[in-house]
Amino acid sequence: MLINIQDFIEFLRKTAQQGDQISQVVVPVRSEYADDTHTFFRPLTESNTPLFNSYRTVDPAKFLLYLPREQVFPAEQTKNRILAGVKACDLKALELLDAALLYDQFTDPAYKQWRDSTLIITSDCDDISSSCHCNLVNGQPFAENGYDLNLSQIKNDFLITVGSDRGDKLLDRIKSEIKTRKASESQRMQVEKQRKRIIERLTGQNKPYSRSSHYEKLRTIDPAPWQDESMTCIGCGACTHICPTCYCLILNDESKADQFIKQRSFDSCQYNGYARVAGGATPRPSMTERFRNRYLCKFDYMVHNFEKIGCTGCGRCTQACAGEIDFRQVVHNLQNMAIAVQ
């Protein structure tokens, strides 16, 4: 199904303004800073213009579904909304968060409310950032499943793909309000060519960081190489906060005389005080141990717990790192080292 891009944006604006079924539409928009190509998720307004088909936003979609700080009991009422322009790396991250926060023996009530009330529209990447590396973790620069609708740009149109019943209902509403057209086979082929072009760019960019996928060998590496790789790490926690799959939390009791209240906030395994107990003991007192823990969490612990790698290749941790540590380079160096000592 083809739809004109401007018509689609106006449909989203109108939907948000009407507020009957959807009270908010959140989209990627350019930074307010001049000459900045980065985008951020912001509510769609009359004064901003979404950019759907660039690379991923600076802020992960996680920030809109698992908030840096929010009341989880009693969970506050969420808004029915559309989150559009989500990239495949963020969607894969949500799959992991779902496994961690929505499983049968534990459900985070606030996260569940946001997930249930948010309709996800993904969009293909037609550009890459210098740190994007989804191709190194079995990812693609386009969503394959798990979305409600997906957008692939063809000149001034979007090719819309339906991924769920909710998406199908939204598409029915779109068709009732604006003109749509059937996509031709040549237009579908054009989408495939565009996707192949981005994959080739990712492959070329990340060739120096190629590595084995036998990540279990990271556990076998001696402490010294971890110390070398973590030399410039200052433990600021930027990497974990910006990571779309990190969900470590601290739960505060902020009850009042007449009300039981629990507030959840982001925590970070990179902090010196993380997991420290009342007696002062901590399981990972050195920065190197905490640095190692983050990599093993992504490539060992999460695989063990969820059968998924905890890295989706978004590259945000590399761009946020105050110590200029390239996540890809660390994994490449350590994997090669693990193989060499076998």
Contents of the next structure:
Amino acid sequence: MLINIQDFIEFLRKTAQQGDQISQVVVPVRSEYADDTHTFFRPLTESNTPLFNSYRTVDPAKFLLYLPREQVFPAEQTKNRILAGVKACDLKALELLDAALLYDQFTDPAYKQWRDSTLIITSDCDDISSSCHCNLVNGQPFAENGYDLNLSQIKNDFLITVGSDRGDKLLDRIKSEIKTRKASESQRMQVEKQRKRIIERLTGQNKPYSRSSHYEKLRTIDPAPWQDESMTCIGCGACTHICPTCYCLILNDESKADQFIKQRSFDSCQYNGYARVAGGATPRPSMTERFRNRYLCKFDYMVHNFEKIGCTGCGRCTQACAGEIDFRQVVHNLQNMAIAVQ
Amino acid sequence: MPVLLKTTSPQDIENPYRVIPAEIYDIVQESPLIRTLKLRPDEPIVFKTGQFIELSIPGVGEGPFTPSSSHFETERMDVTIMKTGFVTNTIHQAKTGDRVGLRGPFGSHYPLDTFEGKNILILGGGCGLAPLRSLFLTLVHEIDRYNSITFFAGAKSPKDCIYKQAVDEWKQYPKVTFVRAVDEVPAGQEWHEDVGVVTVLLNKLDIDPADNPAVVCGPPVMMKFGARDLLEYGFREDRLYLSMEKKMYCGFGQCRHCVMGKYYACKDGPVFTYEQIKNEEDIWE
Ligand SMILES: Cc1cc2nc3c(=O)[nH]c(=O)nc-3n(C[C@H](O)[C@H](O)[C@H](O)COP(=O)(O)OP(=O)(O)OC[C@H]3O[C@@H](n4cnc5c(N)ncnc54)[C@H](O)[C@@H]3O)c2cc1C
Ligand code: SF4
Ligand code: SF4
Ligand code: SF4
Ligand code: FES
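Having seen the form predicted alone, can you show the form predicted in complex with the partner chain?
Next comes the full complex, this chain leading.
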């Protein structure tokens, strides 16, 4: 299905304004600074312009579904939203969060509500950032499933693909309000070509870095190389907060008088107090150990927990790092080390 | 026609962060640093011995604690708590009639089915005796199912011994051997029982280690050396049960604070066999 981009944006604006079924539409928007090419998720308004394709936003989709600070008991009502312009790497991260937070026996009530009430529209990447490396972790720059609708740009149009029942219902509504056309075979080919072009750019950019199917060997490396890699790490925790798959939380008790209230907020395994137990003992007293923990969590522990690695290659941790540590480079260096020591 | 449909897990699962209020109806000061809160929850809490609950002081914080009462008691619950820091200091200021919050139960429990007909060894020290008291009271409730119970309890000094009133009674129970040791007897304190770290009591043990379960709980050093001594004595790795203490927030596998390699201490534990965790990361610290 083809639809004019301007018409689609107008449809989203109208939907958000009517507010009957959808009370908010969140889209990627360019920063106000002319020389900044990054995008951020913002509510769609009369005056801002979404930029759907490009590459991922600075803020991960996680921030909108698993809030930095949120009440979990009593659980609060969320609102119905459309979250558009989500990239493949962020969608994959949501799969991991689903596995972590919605598994059969226990369910995070707030995350579940946001997940249920948020319709997700993904979009193909037509650009990459210097830190993007989804191709190194079995990903690609477009979503294949798990979305409600997906957008691929062809000149002034979007090619819309349906990924779920509720996506289908939204498309019905789009069709009833604005003009749509059927995509031709050559237009579909055009999308394939664009996708291939981005994959080639990713492959080129990430040539110096290796990928692995033997991450479990990381555990066996002795401390010295970890010390080298973490030399400039100051333990700020930016890498974990910005990571779309990190979800470590602190539970705060905010109870009043006779009402029990529980809030959760983000925590980071990079902080010294993270695993400290009564009496002050902690299993990871040094920064090197905490740095190592982050890599083992992503490539070893999470694999055992969820049958997938905890990195989707978005590259945000590299961009956020005060110590200018390139995540890809560390994994590459240590992985070679692991192969050597095995 | 609403556009939005529910997509994620269809059944509405109860909120694991839900708090069950409970009233403190009595407090027993066990030792200078340890006290037992006797709680009456607003609704019965059904748990299996070895599992833990999260206990919160409204507006202050919460922490993981193991009920120290039998799991056959669901209307009331004892929790034995040592004063070690911020939250537990506040707990030690609580008064009879105060209300606290409980979440849970969470985690694994002692596999009592496999204890049937066995000679059970229980070894613990300090505040590690809390879950062991729960286990002990649960076992004696159905003592016919088991062959014997040997309970070795340790404490730093005579004044640090807990459950003082109950102990004399426990020693009288049929099929039960209860022995205590203190690390040292400071001047001015009186003691007529064993002296030494609790594992010295193993030389009084008269059961076949290869065929019987051993349960250990205590401070990390005690667990580490207790486990080593029991293995040396001949207990099997898969019948040696340890209760792991890690930093915990959620209690059900979602905050990741308690992760030990591939395991969560809260969800896969706190009760583990030695065999399960011996090769994991960060187990003793
Ligand atoms: C499964 C399990 C069972 C246990 N059973 C028992 C038991 O039966 N009896 C017993 O005495 N102990 C038990 N413990 C230990 C007990 O949980 C700790 O002693 C207790 O949580 C210490 O809390 P504290 O705040 O007093 O100590 P602190 O040393 O002050 O704090 C310990 C940790 O909690 C953090 N913390 C403290 N206050 C807050 C707050 N308000 N909000 C957020 N974080 C905070 C600190 O930063 C630190 O990392 C058990 C532990 C586990 C894991
Ligand atoms: S990591 Fe891949 S999917 Fe994510 S923004 Fe970059 S190119 Fe797109
Ligand atoms: S570890 Fe880094 S690159 Fe991987 S998903 Fe997290 S932020 Fe993105
Ligand atoms: S962002 Fe960089 S400096 Fe900060 S904790 Fe992470 S690795 Fe260390
Ligand atoms: S206590 Fe939260 S994951 Fe174990």
